[in-house]
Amino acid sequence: MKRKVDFLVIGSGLAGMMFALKVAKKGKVLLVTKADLEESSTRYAQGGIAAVLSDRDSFEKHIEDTLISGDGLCNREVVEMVVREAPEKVKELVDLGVEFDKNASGEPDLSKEGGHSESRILHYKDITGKNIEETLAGRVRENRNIEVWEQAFAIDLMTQHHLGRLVKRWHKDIACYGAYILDLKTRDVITVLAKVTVVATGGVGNLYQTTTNPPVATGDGIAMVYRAKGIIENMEFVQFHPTSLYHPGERPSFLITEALRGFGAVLRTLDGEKFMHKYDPRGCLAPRDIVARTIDTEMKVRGDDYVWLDCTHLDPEELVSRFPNIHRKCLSIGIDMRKNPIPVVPAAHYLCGGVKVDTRARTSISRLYAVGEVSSTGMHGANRLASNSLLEAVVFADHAAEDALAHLDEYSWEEKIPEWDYEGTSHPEEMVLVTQDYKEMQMVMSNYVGIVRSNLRLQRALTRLEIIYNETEELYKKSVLSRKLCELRNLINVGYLVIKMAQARHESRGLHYNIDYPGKNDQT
């Protein structure tokens, strides 16, 4: 079965639906999502959106900030491009229905984050991120001109590779007609032909055991991208969440806001001691990956399995009022924030790198826009800025809208391409190897691939993903698709680029540490 729509939107976080918004005007939109609309890592950001909003802060200072945490490698351009324009796009927010938390005088409440020289983190509580999905949701679902298509898997893209002819990565006339998407009710594949696509698919926090992102984070569109022959890169960046709330068996790992520690908590080691200031100046507010590796060390050397984030010294009413999420969390486990610390570990959280994309989102295939997590923008360098990532997302969805719009009437469907091949496909895969399979590449990418590596624990990664990937291959060819199957695919294909791009970075930068290599310019 074959359809067709004006714009196919993979993906239904804060990118995905404004891209779906803006462009809804001009076209018929099909907005996929392989679980329910609100369910995206979108909705588990509790910090908020970083924009410059006061007096005492600048652009500049905004930008410097970001280039520092970025260690080197951010596109300058990139961040001053979005910087400037987060006044203007937290507006268009606030219009379609957004809150964020006021001060007594009205004026937004700006809290302060790791790494930020300023307050400019705009915030709904700590449960930012679930205030805009479901607003964004509640306009997606009354725009007459979305459909919504849930519990539907984007398998693959589809190029001219489906048209017979072979596809290099280099070549620069490779075009999208759309994608290959399994009906998760049916388990039928459908043809969805498309003038324009766009992969908003988010982030791939499943990689590893532990991690703050939801089921959903599975690396689906950059493994597509990556099969499509679309260019990838900086997957080596994979960003731990310094606290996550150490709750052994609970998965996604709750996150412990960064915000927490802006607003005063003190990170503490399991006898009180306090230990950052040992390792950076800016203490418990240094960028996510001095934090993430300092408690990494900590928990080695001392052999714990946590740190404590100590808020107890803090005004209990106005803790309790700003973070209440937390609060009832904590409680939820016996844990009072208010009179006793609260154990937290480092957790997969933010990649940095993925599709890589120009100032308008469009990626080296034409035809096809990559925005928020999934794409590589140059925004975020080597480590990302607390809330830029929000930013980040609603900056670059409207730029792909605007290019998508001003282009759209120069294309048109490619009605040969074939239906979805069932041959060879007839037993459903058994799920005990799917699901062993999963946790073996986790404990892989856990072990070897995490905070700290080495070449040689890279190498027994890549050794061992080599083992599953085959395995995986064969079951894929031959068995009836499922979501489980589709994901465990996707996600050994990017741990297979992480790991690569590790192998090729022969320094320690940002989120990417080797221990063989200390110093930056230890390159070769």
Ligand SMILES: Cc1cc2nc3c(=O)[nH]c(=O)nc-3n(C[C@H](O)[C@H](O)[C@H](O)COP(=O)(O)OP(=O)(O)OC[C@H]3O[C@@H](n4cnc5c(N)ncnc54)[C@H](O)[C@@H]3O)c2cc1C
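Positions refer to the first chain, counted from 1. Rigid core here is just the name for the largest C-alpha set that superposes within 1.5 Å across the two forms. The model shown is predicted, which means the values in this text are computed figures rather than measured ones. First, how it differs from the form predicted together with the ligand.
- Once the rigid core is used as the reference frame, the Cα position of Pro324 differs between these two forms by 2 Å or more.
- Relative to the superposed core, Tyr279 shifts its CA atom by 2 Å or more between these two forms.
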The other form holds:
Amino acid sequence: MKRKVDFLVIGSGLAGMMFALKVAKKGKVLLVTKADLEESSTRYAQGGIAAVLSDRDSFEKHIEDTLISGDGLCNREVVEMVVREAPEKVKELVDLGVEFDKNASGEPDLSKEGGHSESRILHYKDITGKNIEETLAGRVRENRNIEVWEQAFAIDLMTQHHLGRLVKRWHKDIACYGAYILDLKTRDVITVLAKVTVVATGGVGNLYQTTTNPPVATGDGIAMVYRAKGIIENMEFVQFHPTSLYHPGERPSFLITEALRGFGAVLRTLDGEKFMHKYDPRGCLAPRDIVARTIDTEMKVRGDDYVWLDCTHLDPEELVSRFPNIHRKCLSIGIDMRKNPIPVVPAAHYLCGGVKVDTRARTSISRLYAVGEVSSTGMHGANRLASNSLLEAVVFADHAAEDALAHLDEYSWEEKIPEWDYEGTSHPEEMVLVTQDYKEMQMVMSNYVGIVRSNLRLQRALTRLEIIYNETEELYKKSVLSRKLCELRNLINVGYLVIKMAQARHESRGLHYNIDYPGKNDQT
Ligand SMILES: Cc1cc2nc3c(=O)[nH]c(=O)nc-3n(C[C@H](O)[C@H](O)[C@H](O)COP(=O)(O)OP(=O)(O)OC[C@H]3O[C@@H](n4cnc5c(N)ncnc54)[C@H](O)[C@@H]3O)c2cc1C
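Got the form predicted on its own; any chance of the form predicted together with the ligand too?
So here's everything in the complex, that chain up top.
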């Protein structure tokens, strides 16, 4: 079956929904999302969104903080643009109904996070993302020009390749005509022809065994764009949050905020030794990437599965009143943080790279935009500054919408695109093969392509991943499509890009640390 729409938006996080709401004034939007509308990383964001809103603060300070964190790889023009537009974009969110906490005098209650020199994080308690996601979902559902299609999985983008032409990666004339969408309820694949297509599919956390990302973060958009011969960059920069609750089997991992260390909690090995001061004079208050790397090193050297985050020396009443949510969560698994240390482990959290876009969120493929975490805009460089990702999503969704609206009338539907070819597909004999490959892929990525890398580990990962790749492609060719199989295929694709780009970087910078190249190459 074929469908025709003006705008096809893939993904219903902050980026996809903001884009959809903006373009709905001029055309019909089909918003597809592979789970429920509200399921996304956006929903789990805790800290908030960064914007310069106080007299003490300045755009220059926010720009400088972002550039320092990006470790020499940010695009200054992009950083300046995003930071300067932040207050206006926050106001747009408020106009849509998003709430942020206020202080006693009615001003925004701005908090401060690691790497920010001033208080500039707007938040709603510690559930900012949930508030944003639910508010926007409400606006989307009531908009008559937006059709929401849940449980709909985008499999592949359509280009000239589907018209039988040869398409090469660096060709300038590749165009996107829409996408094949798998209806997860009926298992039918619908050919959605679109004048403009937007990938807003979020991150890749499920590449790893431990992640703060929800199960939907499987790098689908990056894999689709890569297969369509679009340009991908900076994939080696995967951000790991240093402290997530160690609770095997729970996905996503529960985040233990860094504010707890700011409050006095101390990291210890399982035999009770403090270790951070051996690696950095700032001890437990060292920046996020250093703490994550140190925990990883201690765990690998000692063969332990986690380290302790110890709060038992802190005032119990103050502790619980400041961190009620963490206290509740720990109690639910039998840990009273006033009396017992909390087991913690680093977790994959955010991807700085992705689909390369320009300041209007245009990819290297015409009629195709990428917004949000799936994209690589130049904002984060080699390491993202906390609370800059929601901001980036909202700014680039706006730019993409403006550009798409300006060009919509130039495009028409490419009617000659063929329908999905079901031939040769049969029921997968054993789903266990997919599940096993998924686990192996995560193990390979976690053990060899995690926080600390080496040439040997990267090469070993590549060799192992190739075996899983071949098995999965074989299965893909002869199976009826399932979400799990498509996600595995995409994750292998994305894992390959992380490894190849990590191998190509002969230095350690930002989030990428290779023990064979411990220093920075200043010519980069
Ligand atoms: C626990 C946690 C805390 C965080 N805290 C903060 C914070 O405080 N501040 C901050 O700035 N950032 C934070 N981040 C990062 C931030 O939340 C994300 O980077 C941001 O929300 C990404 O938004 P997005 O719209 O790009 O993607 P997402 O919100 O992840 O949405 C992606 C959407 O795409 C859909 N999708 C994916 N693949 C397909 C497919 N093949 N077909 C159809 N649909 C698909 C998904 O179902 C989902 O709806 C946090 C992240 C996590 C996980």
